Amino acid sequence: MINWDEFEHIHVIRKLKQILSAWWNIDVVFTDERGHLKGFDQEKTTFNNPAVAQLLLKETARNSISEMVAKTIEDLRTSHNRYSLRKWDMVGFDVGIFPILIENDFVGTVVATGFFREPNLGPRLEEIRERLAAFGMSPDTIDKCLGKLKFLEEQDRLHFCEVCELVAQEIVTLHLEITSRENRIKELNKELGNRFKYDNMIGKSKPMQSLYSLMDKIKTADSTVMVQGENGTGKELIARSIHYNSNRKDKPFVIQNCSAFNDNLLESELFGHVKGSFTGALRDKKGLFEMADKGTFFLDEIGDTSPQMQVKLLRVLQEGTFMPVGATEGKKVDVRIIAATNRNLKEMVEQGTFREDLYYRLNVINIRVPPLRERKEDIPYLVDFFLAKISETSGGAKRVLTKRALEKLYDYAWPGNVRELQNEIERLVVLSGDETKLMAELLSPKVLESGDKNKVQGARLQGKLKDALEDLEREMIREGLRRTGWNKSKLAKELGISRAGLIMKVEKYGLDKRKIAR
């Protein structure tokens, strides 16, 4: 089912809309397959011509629009023609209709008016100025209604054609876009055994049904884990996770961030101290590494120590040791350690800024945390999550977003990952107040923009032509390869063109995988 309502924030068809209103003058509606306007808010639409935007307010002239597209598509039915240029008898003017074709079916049309294809415009404009006249239109509406109208020569018709096609073109790929995400999270439920939370994390995806997998794997191992991702993807989620599915899950989870201390105040917090130590040490203090004898101890940003403290570190992990700052003997305990980081440590071992063998005895289990970007699948579930979650903890009817800010969330790269999905969550709510709609037009600048970022952006109002819709093709076929995964037979009947002949675009346009993989 399309959803028609989206075209308008399309940020593809904005622009191919504006080479047709900059170049000829044209304006572009949407039709579903019998012909009824989609898409189309009287408030919200703008119009290049002033007539056109009179004339679609008028029942009469949406009939007749429903009934040229109704012929056009039945004619196209038994024809080889792609599309159809005709004149609008009850307005004068010629108009383009390009059907959009999902799977061979037709589901709607792109209509372009407001041209000619006769060079011969005088016994035309003055039929039009009756004809609109007797709509009702003012004598200055329709001046300005005859000064947009051009007479489009051949060449110039067939550039007019090759953008509605692409608009066309566009409208399809959204639609499989959409498509094929609905089915992957489908596919994804159906799968019998896949989990949709463990403990509190929650995803579906591949990634996490890996990561998932894997954890069900060493609960009872007390083998060091270290944890690797990016900020906010829950590394420390995985390690409460990893403890408490453990034999010692009765016993102490004590957490430490290494990168919150200098190495003196580090020192003291890790193995303790005893009184009169240093200045300020009044009285004996237990080390978290003692706190947590039995249990599991998660050093979180273990990027961050010292070299200094990484043989300190060491020792504990190798021989289950260490000494209080100011102590004489050393202490022993049982401790299982996981380590996190959101940094490359093989390659801080490689520069000499991390120990290689402290380094192998923290990566015994590895485990890398998916970011957010890589698994997309999950953003409905986790929404859903923070949406309940708000909504036991505040009260009141629980959220639900609308499909176009869900899209939105989808296209955002989320530098911040889970963390930030859920900031972003909760600024929406408190943002739309009493409504239960949460709508994409509140979502933070960097959320809205990124859509449009992460489209094409070849499209340009000023210059050849031609140089012009190359710039557009090139950009199109990049973001379909990209898209794609490089599948030139897929795209190829996406972009409603043979395989070679995209085979010949990629190499004029330089589009290599090698080279825009980089």
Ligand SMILES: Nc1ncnc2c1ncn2[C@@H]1O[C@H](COP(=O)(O)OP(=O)(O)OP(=O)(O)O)[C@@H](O)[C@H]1O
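Numbering follows the first chain given and starts at 1. Just so it is clear, the model here is predicted, and its values are computed rather than measured. Between two forms, the rigid core is defined as the largest C-alpha subset superposing within 1.5 Å. Compared with the form predicted in complex with the named molecule:
Residue displacement note: K249 has its CA displaced by under 2 Å between these two forms (rigid core superposed). Superposition of the core reveals a Cα shift of less than 2 Å for E407 between these two forms.
Once the cores line up, the CA of T393 ends up less than 2 angstroms apart between these two forms.
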Contents of the next structure:
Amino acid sequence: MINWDEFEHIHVIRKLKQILSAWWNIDVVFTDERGHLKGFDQEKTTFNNPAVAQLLLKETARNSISEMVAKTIEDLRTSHNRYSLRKWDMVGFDVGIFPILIENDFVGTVVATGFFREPNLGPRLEEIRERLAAFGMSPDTIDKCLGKLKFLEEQDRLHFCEVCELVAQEIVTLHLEITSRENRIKELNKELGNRFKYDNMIGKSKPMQSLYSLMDKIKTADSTVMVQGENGTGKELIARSIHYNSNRKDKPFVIQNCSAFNDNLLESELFGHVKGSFTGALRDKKGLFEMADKGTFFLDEIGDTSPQMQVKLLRVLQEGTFMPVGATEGKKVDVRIIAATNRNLKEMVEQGTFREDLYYRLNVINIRVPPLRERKEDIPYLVDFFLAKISETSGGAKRVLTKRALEKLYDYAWPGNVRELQNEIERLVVLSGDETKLMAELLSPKVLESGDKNKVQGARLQGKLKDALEDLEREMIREGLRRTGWNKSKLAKELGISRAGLIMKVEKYGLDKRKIAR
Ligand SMILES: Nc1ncnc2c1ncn2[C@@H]1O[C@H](COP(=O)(O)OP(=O)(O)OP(=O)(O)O)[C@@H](O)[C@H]1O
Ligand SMILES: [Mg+2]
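Output the form predicted in complex with the named molecule next; the form predicted alone has already been displayed.
Up next: the whole complex, starting with the chain shown before.
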């Protein structure tokens, strides 16, 4: 139910763990409600205390954590305690167990260990030595461990518990955030049809299903088709697919981008020219229309053609004839035309920049390709398709996105549509190196920072969290300054920050010597 693996990568939780480690040498792990370790990776999880790291690899120590967690949960159910601090009998030092509660259900715990609550360690040190040795630990590891164990007096203990409770709360917030997004994704999935692809076109959404059935209907017709859609929505893919599903499929499919050339060049490109018709026309040249005879001609970016060019195109459409540059006789061709544009042609007609008669000639069948933001339910299918393609071409195992990364992709508006998504995925794979799990952190900043921030519960709580942490920090520094007699170097070392960093914080919190003395 809870996605434990994600938490290691969540900034706030990592930060809180760092604080526990830097201030009190305390290590933290998570368990489910039965006390089984979660989100723990033998190779990747790092620990402050080497003995704790080794203990977590041992079955007996893990079982003893499970037992303590079970007892604690039982105790918390019946008492009014919020958490439990106890001695970890098996090893001799102390452990804190903080419940993770979702709607009054215990779903897991935060287990923090590697400290003491009593000042007088004398006899216990020997006990710890013996017990750790019984686990097969080297004297060196044991010495290091003893060096790390801190005595937490009451004030410290309260702070420590506060941070651990924050960790537990943060996990709850994240979980709720994830579930609400999952529900949204489930809602979107209800909108899915049954075909997930059409040739090389991927998409399971309703708008794509309508597109597929329209394409089915028109494939054997010879009518002109106009494909309209934003950049990168797949207009060319659609044009290809129409051609390769039509009766003309064994004849040429020719593409010309109408915005790439100046008029003269475009004209000669489209219609060809006769030898000597202009400087450099050394021999007759066939135009693309002629080459596309019996096939399909794809006129891309049709909205960019000049008025003169528009007249000539109209003639091909009306009469099936065209005039090569410098020729005296027209030529006849049989081509099916598919035109595409990302501009609003209708508006251009109203403004007089695109010929109305040409518009209607082209617009016999109109295909509107929906932008990706109107069919986000296609995102996982597209991602899967791109990842499969990448592993096919570059070898290597097929990568998967973490849930959080996928959610980020849902939140982003994709102004560059499918092409932008494809580029994003390729970038992510490159940045992830050998890693097969693709983490949200490596997405590009625009994607990572998107999303409706007001809707995200975590945003509000993070504000609260920031306040809480600052309160805590202020309190700890104030107290530390008093205790160390304003020895900033000593305190900075204790807190695990630089002296300059401490001085900045002292100023930030207005911890003036005179004020504190009062
Ligand atoms: N539905 C889809 N499934 C899989 N790949 C897609 C899909 N739509 C677009 N693509 C991919 O996205 C990229 C852009 O597609 P395409 O060139 O057809 O878009 P376009 O609308 O012609 O873009 P532009 O307006 O920029 O010319 C291509 O690599 C294409 O393979
Ligand atoms: Mg295109």
